[in-house]
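What follows is a single chain, given as structure tokens, in the form predicted on its own.
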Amino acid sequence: MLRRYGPKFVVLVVLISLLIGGIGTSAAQGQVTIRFFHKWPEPEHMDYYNWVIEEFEKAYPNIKIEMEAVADEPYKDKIRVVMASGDVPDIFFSWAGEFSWKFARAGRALPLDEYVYGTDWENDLIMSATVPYQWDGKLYGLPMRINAKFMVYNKEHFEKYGLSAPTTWDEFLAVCATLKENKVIPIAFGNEFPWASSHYVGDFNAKLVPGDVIAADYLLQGEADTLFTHPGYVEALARFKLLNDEGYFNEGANALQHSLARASFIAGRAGMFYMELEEFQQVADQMGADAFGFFPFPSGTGGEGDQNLLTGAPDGFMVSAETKHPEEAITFLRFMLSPERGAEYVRMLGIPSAVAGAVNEETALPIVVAGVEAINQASGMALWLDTDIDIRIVEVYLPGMQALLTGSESPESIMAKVHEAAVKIQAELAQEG
């Protein structure tokens, strides 16, 4: 058909062509694809976050976002598999601590000051919670939500055994015993994913071990003759194992999973239950919010920690050193770090974000409210003890922690391998340089 035109025609159809062609070449080449990596994979945080994105790829039409979610447990396994490979997401989440330390460490993560200190971003932001993810000096990571550790009851046991909040371990141990003698599971625990024995024993360290052993400890600086020698770690480990020997947990803790422990305590079951101040809402939709409350754990009384500490640790992303579009990693960070989808995250989710101000009594609970009044009241964190310490430690603690339970370790055995293993790892550091 062209051949009637003639061959000049042909070239201009051909020219046309090509030139339509290199506009829309133009237009792919101007899309970039930011991947983003968490650990949420429920429902109900999917639907956050997938508005979140789709109200971002209107606002940003040039950036679109591919996201992927794993569950808590396999996260910890495939980030490193990730990071392993080469292949890193643009933007990652990552626990505060250790966690986030050693990808700052390995140069694997961006810092990030720039873009925050000195900022409008730095006001709406809750910057204590920003502290966790710094190392020598530079911001590595942004907090998405802000959580705690609270000892949780069932207010109708405690009306009808005579029992109050208690403020000492002696007060926390007889509270456990007349619950007892009720035939009342005085605390719901789940131990199949030892994570949740480390945060009890975590709380234990922070205030039976004073904190400049801690942190000596944790980072593997101090001398090695010493590291996890402080006799508060025995000790730490022996409480955990009286409330295990004393009956206080339910029957068969290594076999149950958290959440299933957490089912137990809202269906009455169980007095108490120590659980994290991102799981209030859920108890409270199920059981409702005036049927509960909380008291923080008073495990350490008379020991040489901080017995002001709260366990817990803010939430929050990464960026990959190696991203090709930091700018636009930022841009979406910012996004979601915004008053108005900070304000919707708890909303949402019932969870604490760490936007400053997003959580008030319009976005949330009043037993939510009182839980970051609670964190803001406290002196510290203590931050979740599986994150904070080196892998290989962890790899060596949290089994014990489980032998610990069925009889099979004592707390002396397993602080024994864990000074073993603190020492053999920072002789290994020293060497790498």
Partner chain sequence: MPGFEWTRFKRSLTPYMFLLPALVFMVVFIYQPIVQSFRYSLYKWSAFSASESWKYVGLDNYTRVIEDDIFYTSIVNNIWYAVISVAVQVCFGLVLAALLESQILPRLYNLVFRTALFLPSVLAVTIVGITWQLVYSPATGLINQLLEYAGLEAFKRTWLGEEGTAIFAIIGVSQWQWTGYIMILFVVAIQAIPHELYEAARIDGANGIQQFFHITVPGVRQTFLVMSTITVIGAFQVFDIVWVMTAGGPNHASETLGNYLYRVGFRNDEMGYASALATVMFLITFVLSFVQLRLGGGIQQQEAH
Contents of the next structure:
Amino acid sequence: MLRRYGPKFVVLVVLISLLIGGIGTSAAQGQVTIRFFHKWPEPEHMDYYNWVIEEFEKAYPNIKIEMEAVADEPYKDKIRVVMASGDVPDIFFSWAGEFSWKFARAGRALPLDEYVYGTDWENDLIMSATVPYQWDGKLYGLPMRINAKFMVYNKEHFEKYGLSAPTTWDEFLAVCATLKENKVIPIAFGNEFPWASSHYVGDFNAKLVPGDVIAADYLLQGEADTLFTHPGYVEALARFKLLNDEGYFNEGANALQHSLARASFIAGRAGMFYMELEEFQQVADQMGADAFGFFPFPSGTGGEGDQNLLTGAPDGFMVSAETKHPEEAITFLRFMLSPERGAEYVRMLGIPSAVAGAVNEETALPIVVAGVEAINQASGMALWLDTDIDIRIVEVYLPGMQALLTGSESPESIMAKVHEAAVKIQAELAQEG
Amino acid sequence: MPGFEWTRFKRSLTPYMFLLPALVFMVVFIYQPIVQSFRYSLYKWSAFSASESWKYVGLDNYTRVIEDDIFYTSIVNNIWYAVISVAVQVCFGLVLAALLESQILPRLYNLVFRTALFLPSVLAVTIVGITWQLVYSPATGLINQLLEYAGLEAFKRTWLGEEGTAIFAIIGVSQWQWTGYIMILFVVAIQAIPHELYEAARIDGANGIQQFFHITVPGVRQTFLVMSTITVIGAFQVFDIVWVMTAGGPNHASETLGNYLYRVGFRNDEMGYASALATVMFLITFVLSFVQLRLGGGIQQQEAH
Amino acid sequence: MARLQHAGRRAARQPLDRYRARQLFTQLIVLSLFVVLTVIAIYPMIWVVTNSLKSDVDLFEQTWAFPKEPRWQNYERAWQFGIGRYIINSVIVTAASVVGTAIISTMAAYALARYRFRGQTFLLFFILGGLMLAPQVTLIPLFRTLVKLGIYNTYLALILPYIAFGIPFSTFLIRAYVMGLPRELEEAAFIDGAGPWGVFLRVIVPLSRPVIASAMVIEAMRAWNEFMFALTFIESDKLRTLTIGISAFQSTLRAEYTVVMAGLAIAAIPMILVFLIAQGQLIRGLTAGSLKG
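Form predicted on its own done; form predicted together with the partner chain now:
Expanding to the full complex; the earlier chain stays at the top.
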């Protein structure tokens, strides 16, 4: 009987050892491998990055780029897991603002000043987009692309009902009311992941609360008693709630994905949609570039904040402080963030690159060029709320916004909780020194 | 006779040799981490921080658990999960199995139904989760459309987007996926009951319901306990389907302990607090299964025999 | 039994055709119950398949209708995403952990069922205690352990923990079965001069095949469906298992809903096929497992 089972056992053992043995990957001699981790696994984006890598490896045969990508929402967890594993990629994506400063604070990111300042790279980049990657006077990240949020509208609906792009909050509400009367969903909205509402609230905040107050609150540098207590914050949530309570959003926004909301805008079911410049190309492809227009969201009329701000942030890359090959990593970034590759980025994806002059009539749709123009004319950017404040406050603030939509929380009660959380975290941070 | 002594010694080692691999695996991958987890819970640390910068905070993380509203929401959701799962998967599953085995329906039907009801359980949980997201979708989803069709517009909901319904929508999906699976296990258990018992009862004129309570239920008692244990423990460990469908939202309304733990640890960078939640979860599931085994006499009874 | 006899007398008094009518009625009720349940179990899958052949706009406008003309390019696009790779990864991880669990658990079950030794009760509880431990509890430390062992982000990062968490239940199941086996065969083998390993391989393993099969089926389903470890311990797209691959696929292609559905269909079809083909063995295995007990 042993003989009967013997062979099977052997096969098994061989299989298992093959499996285990097959796992280790061999690295070629004398070659440097740079690991590159980002959040754009979409095929169109991967096409671009594969192209860049191919070109790069041709130009630098001794450097090999190993790319890994996970989508936006999972990236938020994955990058933390990877950091915790100690097995950090040499180059990794990070949102601007607090999200990136956290890496800088923990000493996990490499300062990049010496590689950028005083070199010709400085002329190739839109340097204003590096600002949100600066922490404690040093530069920790390089922008790949610039982005901002605009309200887009369906031209056909607007024409049909005699509407024009609103410039004040009241005009905006009037537009919504007209659309609703005519059985068109005024604003397509998908809030399954609450970052979608945080973009609204972030915009309201920026325009309803004075800039210095916001800065002090977001960075937890204000007096403990005053954190997040400016009445503008409550007003911001109240305005957001108003859009919901008046029925200006589609039904079931909390269970709808942003992309499905976009699909419903494209299908002509909704009059407006709050979306990012990077989505323009995609919408234009599906609905026609002339079918929609955009305007800055007039969310803050009458508020104490800067009305000329746009909500948005650059997306960019950081270099790990633990990298064994900083020079090679920088070489790759330099190669990618250059006029030629930047222009190709715009051409292939229709998304504004952070490389200076990459967006022009030749590379991009007129509406995208106009969007970049609008960014340049804005007095500044209000960063994404969900990546610009401490994650532990985000975890109170964002679910609060979902609760606001379902009616189980009021603007006042949410801000009270946010205040409480902020005070606690400020104290903890102070304790840690 | 030294040879004999040696053989005896060797023989006394035999059971340990057989157990060794299992023990090594369990120590390295289960028990060691659990002990570590308790240690981790006494510190404040994040995924980013090197172990030198860990801060000892004693039982602070546990006081925080007690004061944490979301923790209680999670526990309540886990309890709902357990209660509904035992009622539907185990109890209803047993009834279905008994109906199938009672030969009320022709054999061919039996086979078709068994196959169909078992089918959802072979699907990966993400496939199920995403499918049901679509089914629950407010405007185009199956459920709301059905309600509209039936003239029950008043009952239309944003199933996964409302605080009152989200967790139940998820629990429903679990029932959909697993009832058929547990039913099959009961079918197997019922088939193990000696046929003579049923025949005798039939000769005595017992009807189906009587046979169910007097023969089937006692006959599958052991399976029933095992299934209930597994289901309740599973309910307190649930993570995947929740993470896929709502990730705990809206406003933490569908948070379960497993989901919350993951979120706190890997999203909020509070590994210490997550470890404290893990310890609490350990205590809950441990106590629960202990009580249940005790009540059912599971292991003890087998010991006796 | 008194109650049963009483019921029997009552039944005997009933006229035959009334009895038949009642039987028919019961049959009808049971039949419709199962038909409804079957529709509930199956329809969502059919719905996904029909919609996977539509355009996104049609998905919005007419969820219910059959696709006008099937858009097979949805499937093409979904396939390009490497779902095949995810399936292979899942097969590798599942197969390795199932085999590992079965071998280790059968050995442990044999020792616990047939030997008397010091610490037996303790070791029994030590192993079965694993049933009471949530994988979540171990997540964070296990993650660090795997990093230290240098197997984070490899197949082994999933296989080894899967085996560990599979042992308690499989051992529980197999031990109960082995305890119910008659000892005569083992004794005969001992008399024939077989050592413990000989008895184990020649008597215990063959006799326990049905229950080992059941344990393997259960472990396979668990490993195939596992989500949390796969989410945390694997980073590379190349190594992702199906559960994680599909969710990555969905979060990447959120915008293209019908393509996501096509991907779901592709991912589900092999599993359904395997089940339909192996169904006989599966259920026979489970059945044999307890019938012979």
